[in-house]
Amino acid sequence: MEVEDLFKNYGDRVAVGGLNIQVKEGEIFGLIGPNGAGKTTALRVISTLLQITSGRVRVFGLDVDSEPDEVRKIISYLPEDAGAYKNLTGRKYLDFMSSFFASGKERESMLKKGIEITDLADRIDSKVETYSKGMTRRLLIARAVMTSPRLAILDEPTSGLDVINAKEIRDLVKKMSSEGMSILLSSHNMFEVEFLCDRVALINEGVIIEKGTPDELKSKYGVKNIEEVFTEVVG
């Protein structure tokens, strides 16, 4: 994926003011930054969500811009605040989902793989409304890669959850990206930033002002950790 000086107004409001990274196939690469960054904003441009005002974004090739529906088909987002049908049991939202994206013996295999990605055993054919919050992230992470998207966006993939749960979806984007799949994610959590990913970019403002690998950064601000990194740089 590479972004070239993107920018998103929103009337005189700038969110996004000249973004620029390349996150390379199969690495996982971190937003990060406060509140009202631009975050999830650019995750948005991104995904096809939102009209770019200025710039350009590629995906594998592909225009964000001037050709949607065909980044559409290679990746897959993840918002913080997505939610699954809580009437449906989780195999019936699956499959569901499923059928946006495939049929006949395809559908089955995508539907087989995303139930295996929950490891919720009998619990996949109970209703979402029972899920705890656990459950239910694990189930909404199954649908966002079980349709094997070359490109993953997880925005604040362990938010709200406890330790054990947190460490579980962290040890799953982990294996996906082992497996080849480029993941880009944003979250406030620095010891999953520094666990999960290659490199990670600081954006404040709108606009980058540092990135490189967790370890390049905490050796150019001679901290321990990503947090002070953070705090170094946005403080």
Second form
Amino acid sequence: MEVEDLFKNYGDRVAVGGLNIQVKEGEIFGLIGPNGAGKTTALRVISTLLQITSGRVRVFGLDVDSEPDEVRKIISYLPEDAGAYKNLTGRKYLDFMSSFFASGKERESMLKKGIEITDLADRIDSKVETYSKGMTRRLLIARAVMTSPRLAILDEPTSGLDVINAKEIRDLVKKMSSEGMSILLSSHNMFEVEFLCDRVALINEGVIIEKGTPDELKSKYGVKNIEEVFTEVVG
Amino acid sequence: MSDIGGIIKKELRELLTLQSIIPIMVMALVFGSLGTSFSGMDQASQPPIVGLVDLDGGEYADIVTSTVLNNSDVIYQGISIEEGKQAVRDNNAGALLVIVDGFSSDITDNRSGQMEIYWYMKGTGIMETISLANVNVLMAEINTNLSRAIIADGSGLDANITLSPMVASDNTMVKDKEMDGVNPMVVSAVIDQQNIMMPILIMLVIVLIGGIVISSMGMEKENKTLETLLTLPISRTSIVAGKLIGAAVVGLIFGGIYMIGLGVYLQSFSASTSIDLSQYGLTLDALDYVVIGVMMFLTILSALAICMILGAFAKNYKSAQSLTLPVTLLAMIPMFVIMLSDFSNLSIEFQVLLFAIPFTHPMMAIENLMFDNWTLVIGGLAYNLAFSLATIYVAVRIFKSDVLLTGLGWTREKLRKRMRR
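Return the structure block for the form predicted in complex with the partner chain; the form predicted on its own was the one displayed.
Next comes the full complex, and the chain you just saw is listed first.
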């Protein structure tokens, strides 16, 4: 995925001001930055949700601006505070979502994979409205990755989850990446970023201010972890 | 006390928003103007406007003539029924009163004198029916004056004839149709039974499906499912179409259930006033039903698209509820106006306003088709087709734009800045 000189304005306000990033195939790329830095806006633009003010975004050769329908076939986006249809059971929700990507046996195997990822056992047949936050997030992660997208865009994938649920999701993301899925994620959790990401970019006021592997960044700033890099750069 | 004051302030701030105030103000304005418009049509307190044909010329006919001249505004006085009818139509009068040849001699011979009334209904609304009431008052006055004359003469006629010396047979002219031997109140009652169903049904269906679509959008936003939906590999047009069709099916099912209930309810009033309108050409054929079906479909499509546009601006389920108000208003205004008055009798401003509301057209479709008013029917169909296409286009554009996710916040900010400049 390539983002070249991406600008996104809301009226006179610049939310993203000249973003340049590349995510390689099978790579986990982390976008980190303070609140209001433009992370979610950037992810929404890449996910075809928001229109580009200027610049170019290409996902596996497809242009996000001119070929959004094609892009949506190979990506999956998990918003930070996403929800699922509460009147459906977990199984029916996954089945409904899989219907947009496949049919017949392929759809069945997609659903099976989704159910396995949720690890909800017999609760998969309970209505979503009865799920805890962790269960709902697992269901949504399963929805995002069961379709085997070439690029998964995850906005704060472990936001609001307890330690165990968050670890399970991090392990899942790592596994998906090892299977060849490219992942672009944003997070406030620096430990998570350091653990998961092959490369990270620090964004502030809509602009990338630092970029590299966690080790490169730590060495450059002579600090022990990414949290300190973040404090050095943004603070 | 100050705590309560704070809470009251907070509640008022939340409830008294532009979104909630504007529809109420519009409603008050529309009904205010409607009242002014109807006040011009209220002739109940004024002398009736009638035509008079005297084919008798006898002494009792003279009493009728003098009573009519003293108590009404006579727009035709002569001996031709056809000319009289034309004058009544041309002057929007209430009725043509015809004193039948032999009127005076019948009374003298101890029989009721015959009169014919050609009632003229300018429309089928409640206001048009009320305006006929003062002609009835005039007929009662004629009877009274005839009785007085008979008693003063001391002619010793039968008591029944003395008290009711005149018998009138009713004929009704509705627009360009004529119904011999039929009282206008009966015509009005029967047409109302058929016409009242449509406006109420349309209003109910629109309010129902409007609520469904807008709430669905509000729920998508509240439950945070919209973003996921918009990143699925389906076109925005398909999402809009799917939502429209889903809501239309539910709306039609709900509307059908309401229609059955309403039909049974109205049927209970109809038994005593039934006349067969088909013998006067006031009936619907297969083509008419097809036209009504197409009109309904286009109207529902328009309503859904409007709601989809409004729903796009809902922040959550609660704000979605207040957004249904404009649609409810748009459905209620034509419903009330059409039940009260005929479209052709409204002022030109109101006609334009009603025509511009797509929900008006199916509400008056049955009556227009019955009276072969194809100009309004075809005009309504064309308008509703154009309106539904335009609104669906706007809805799809909104679904393709950022507004769906970001709202109008920054647009308002931009507008404010421009206004400051």
